[in-house]
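What follows is one chain in structure tokens, specifically the form predicted alone.
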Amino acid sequence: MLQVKNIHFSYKKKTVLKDISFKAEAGEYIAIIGESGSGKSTLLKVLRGEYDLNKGQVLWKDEDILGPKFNLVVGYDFMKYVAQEFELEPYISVEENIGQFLSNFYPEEKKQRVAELLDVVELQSFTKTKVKLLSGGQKQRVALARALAKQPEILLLDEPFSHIDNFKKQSLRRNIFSYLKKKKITCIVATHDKEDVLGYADKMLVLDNNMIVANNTPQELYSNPETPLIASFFGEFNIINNEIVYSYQLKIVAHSNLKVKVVQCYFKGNYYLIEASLNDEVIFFEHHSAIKKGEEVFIK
């Protein structure tokens, strides 16, 4: 179990994390969300032991995770961290990067392990390709496979699919998160993308003003967003009569006390997102077809 107990961290006298506490069980996936600069990446680095804490404690299975004041080499063997900078060896092949830290005393096991991970990150056809020839998204997938190579107990991921194009992103998420669950690897992910969270995360931490302002399941936070920050992570929303209402929750009706004027119409595939004006306030709602600019309709 990962235990984060009342941690505080400041960088050059600027508070970055304040009173952060949470737990993660073996095999659990915790998503960390928040606006840019909220401390998501810093929290991952603190969990890794990259920084010294001003206050508090981080434990993995009752072992203290300590910073550079106590460890000459940052990090722990049971934990792997994949940053947005991939730290790969550019002049050797994909398979050599993945297997770089696996023992050569068992060549057949090493070969099988590398092949398994190439399958997980869908890079089977790039086995012999030098990393310098890969795209940014392909390099990110190599970094993920390399982090998994020695079967860590805990994996820290910072925007793990940010460089990967949409053609691969969905299947890769399913592969990675299913693999982590199967192997009971605890996973902490800092992300801006709701698709990294919905359907996969067990818990979701929301950072704001250097603190955790929400800690619950994605389902609960989606269904009952307590703040505009939480609602904005999941999609377009409105505040009507001091209530947070998602765009999909508003429908056109024959008559209501909410009369709006259409400002713009955006095609979204299986629906249109309608931007409208309500008492000089901008609101959004969804509709199955386009609506002409300037048209007035009632919504509920």
Contents of the next structure:
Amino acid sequence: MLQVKNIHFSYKKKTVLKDISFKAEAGEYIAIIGESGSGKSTLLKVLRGEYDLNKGQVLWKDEDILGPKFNLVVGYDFMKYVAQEFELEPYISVEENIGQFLSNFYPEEKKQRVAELLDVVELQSFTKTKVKLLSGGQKQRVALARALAKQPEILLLDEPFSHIDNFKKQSLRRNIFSYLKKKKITCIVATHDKEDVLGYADKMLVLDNNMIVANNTPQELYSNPETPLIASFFGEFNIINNEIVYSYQLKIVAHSNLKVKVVQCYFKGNYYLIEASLNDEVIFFEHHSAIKKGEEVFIK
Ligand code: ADP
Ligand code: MG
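Given the form predicted alone above, what does the protein look like in the form predicted together with adenosine-5'-diphosphate (ADP)?
Every component of the complex follows; first up is the chain already shown.
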């Protein structure tokens, strides 16, 4: 189990993490979400012992994760980390990058292991390609496979799918997260993409203003978003009579006390997002078909 106990961290004078505490059981996936600059990457770096804490403690099982003041080499064998700006060896092949830290003493096992990971990240056809010739998204997939090569107990991922295009993203997420569950690898992922969280994460930590403002299951936070920040993570929403209402929760009706005027209509695939004005306020709701600008409708 990972235990994070009341940690405080600042870069020189600038406090980034204030009194952060949470736990992750073996095999659990914890998503860390928050706006850009909220401290997600810093938290992951602190978890791997890249910095010395001002206060608090990070424990993996019974082992203290310590910063550079106490450790000559940053990082631990049981923990792998893939940074937002991942680093690879550009002049060697994909398979050599993935297998770089695997023993050459068992060539058959090494080959099999690399092949298994190439499957997970769907890079079978690039086995022999030099990494410098890959796209950003392909490089990110190599970085993920490399982190998994020597199976870690805990994996820290910083925006792991940010460079990967939408064509590949969905199947890659399914592969990676089911692989991690199957192997019971604890995983902490910093992200601002709800697609990385919904359907996969066991818990979701929300960072705001240097602190954890929510720690719950994605289902619970989605159903009861306590703050606009949490609601905005999941989608378009409105505040009506001090209540957070997602755009999909509003429907057009024959009559109601909410009469709005359509301002803009956005095609979203299986629905249209309608931007409308209610007096001076902007209201978003969803509808199955397009509505003309200027039309007045009632919503509920
Ligand atoms: P996020 O990953 O959520 O976007 P970061 O952890 O990267 O946030 O950054 C949190 C805050 O710490 C930001 O205000 C950022 O400018 C600052 N920061 C990040 N890295 C450093 C650093 N090496 N030195 C000083 N300040 C930093
Ligand atoms: Mg970041």
